[in-house]
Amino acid sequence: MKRTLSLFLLLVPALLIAEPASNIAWTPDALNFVKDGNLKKGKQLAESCTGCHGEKGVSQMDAFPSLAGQLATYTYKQLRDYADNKRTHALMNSVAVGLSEQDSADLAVWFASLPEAQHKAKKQKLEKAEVLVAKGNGKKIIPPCFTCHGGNGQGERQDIPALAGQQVEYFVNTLTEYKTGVRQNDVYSRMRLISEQLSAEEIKQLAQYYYQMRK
């Protein structure tokens, strides 16, 4: 596993292009700013998000992500990336540009405070996904998914999202966008490098694997 991680890190360019993937820099002040977001204000702001993301942050539409239980720092980064056009979505760009940094922090901590999505999906045997999550693929220089996203799909550190319980279609679309270069707001091109090596079937299985992790 160490060899796989070392090879992966060698692929990460020391310098990308002049245009950064995101304008967010996780300084101690930035981390504290998000941490101190106002839950009450976030709850009020989230009332306008229910149509796509559900009343309790659990989306009822497969193409839209569930936000309940997501890392606040990750949600905050995505909102600011949408506002800065570092990530593109016809609806979210227009929504995020109307949010202040404080609004984004308030929303992020509110969604993080909600219980994670739970599903009643019948558990499937997903061998390709299980191998990728636990072992990765040394030949393709893909590290195990758990090393970044956690053994329970809970996410790690500032910008690595929780995946457990996420909507299947949204998950597939996200990895496909990374794979094709449509989405480029991953720092150091981490997910673009990984997704480029994944087959459509592997992406589909990973989506189902993490969806049924919360049942």
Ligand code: HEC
Contents of the next structure:
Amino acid sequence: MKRTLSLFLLLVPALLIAEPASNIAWTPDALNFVKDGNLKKGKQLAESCTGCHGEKGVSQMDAFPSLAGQLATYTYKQLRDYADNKRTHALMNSVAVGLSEQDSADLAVWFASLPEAQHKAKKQKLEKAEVLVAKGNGKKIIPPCFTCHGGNGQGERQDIPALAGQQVEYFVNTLTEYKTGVRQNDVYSRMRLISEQLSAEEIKQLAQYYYQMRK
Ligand code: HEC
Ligand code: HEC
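After the form predicted on its own, can we look at the form predicted together with the named molecule?
And the full complex, kicking off with our chain again.
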């Protein structure tokens, strides 16, 4: 008991100083707010996104992420994180700052309602990725990706994104940004801790692996 207490006291200053990774907390009210987003309004608002994210949320450009079929709660959190400067990207910060919380919820349910990107699989050796997804790496304390992102890359619960069909270059960029600490809006540092342990080759293979996966 005494040891636990002193450990706790040691942690308190760190907890107080650390900036929260996100201002979004998934209370039942917040979940309902996103769930009740207005599809029709979302569809209208999304017209300003198609130039970069594709006609139906399926990106045609490798560096721009697809949004179709993504969990609404994940998309909502990213839009609010960009608006709050918790996730930094000059372009998306300026887009998101112009969106209200209601706009963000409307857009999030709209993109969630669209069918996800599907790509033909190329024959490639992706052994490193296969092992990481299914088994992780015990020595490096990397949990298997599927335990959080789902067996078909479909995402889980409110805050774990779908990865199936995601654009390769975007996937590599964003994992590299977690790894270098440029992207730090992952609550509990879950993706920063994992990506720190991944090599550039592993990240490349993982991107290709998820690109050709179907939910
Ligand atoms: C001029 C191009 C452009 C426009 C317009 C644009 N985006 Fe983006 N968006 C990007 C890029 C590039 C990224 C990747 C940024 C990064 O790496 O953080 C991105 C990232 C995102 C993400 C994060 C995706 C993820 O998987 O984490 C969301 C959500 C998003 N955009 C939503 C929107 C919405 C909604 C609109 C319209 C209201 C929009 N974007 C308009 C270029 C654009
Ligand atoms: C402990 C749970 C957990 C594990 C294990 C995990 N992830 Fe994640 N991952 C998350 C969460 C949570 C997020 C979203 C964080 C945020 O809001 O930025 C995320 C985000 C991502 C993203 C960003 C998606 C986007 O659209 O921007 C990628 C890519 C990713 N993870 C890949 C992986 C890979 C590859 C593995 C296995 C090596 C893995 N993850 C293992 C929880 C996990």
